[in-house]
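Next comes just one chain, in structure tokens: the form predicted alone.
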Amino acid sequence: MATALQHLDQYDPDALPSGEGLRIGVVTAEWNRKITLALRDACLQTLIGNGVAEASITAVQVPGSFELPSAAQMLLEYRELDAVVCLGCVIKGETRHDEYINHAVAQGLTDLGLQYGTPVIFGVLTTEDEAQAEDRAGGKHGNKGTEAAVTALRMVGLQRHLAAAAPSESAASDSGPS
């Protein structure tokens, strides 16, 4: 769905999971800092609004978008995490360095999620132009980092409800035939 037909900051409180003992790695590109640094002030507003200890969340800088996933894999290497938000800014330029940079970015988000069973937020805004990436970082249409910390406790909760609901590996030996 379009952007311009949602807005982007605008979710259910009462319908997300609490925050409450988890522990959240943020991932901040400096390259558009005005940008990024937006999305990354509403990121931790909203996890912390939500139950996320300040003390529990471990937000780093990389210097562009590009080294979104390498921090992210570090983090997750390094530190106890329940899910990992990164967020970043490519706006478009006279080449077409934003499409190289946009692909190996969301592969690799998508590939440290799938590796270590751990959430991985695309909190990247892909952009034509910076007027479009202000209208997503406060502006018009919300800010993409509060829809990040929101879809990362979203994921999390589902992780939690899912393992929560599976069979143990107890009960499953238990009931197999002798």
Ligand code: DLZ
Second form
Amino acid sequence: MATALQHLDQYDPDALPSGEGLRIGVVTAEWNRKITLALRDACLQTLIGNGVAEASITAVQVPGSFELPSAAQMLLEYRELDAVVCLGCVIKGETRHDEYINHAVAQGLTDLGLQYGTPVIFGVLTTEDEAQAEDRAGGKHGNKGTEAAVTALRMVGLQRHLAAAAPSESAASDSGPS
Ligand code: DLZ
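Given the form predicted alone, corresponding form predicted in complex with the named molecule:
Full assembly next; the chain just shown is listed first.
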């Protein structure tokens, strides 16, 4: 099973890019609050534990996961951020609401990240029931909030690395096709 092989919350802090000097947004959906607050707490703890200053984190809450993309867009528009982490929990019910929400949120967050050129992290649990959600919010499958924070730090690190290693304009035009 994929989750048995891949636990980003069991990371090597020495191999993780430092969060020093970074400005991070964290958006948390209030639906299934007990779960999402556990995700948020783990996310904040991981960011701060890896060097992000508490004052450099803008944490906001939205009613449900469907609102995550628009709040993330507001943060990217009105705050200068290096990454935005979005946390939610959509539990399957009797209707197909979960499918609509999950697809809209996944697509919305993907589009935002590409539009702004800023890492936007999908930290949304999409589970069959509450027990599965609990398992992933500090239970036997770790905490997706920690994973989301680790992913944000890694993606900002990658972006900075590639930007620093980018060939200069003159070098690129020297070697590129005319
Ligand atoms: C309406 C709704 C339902 C039924 N279930 C969830 C859920 O499991 N998780 C979640 O984050 N949000 C849920 N919502 C609320 C929607 O995300 C949204 O807040 C409302 O449809 C208003 O736009």
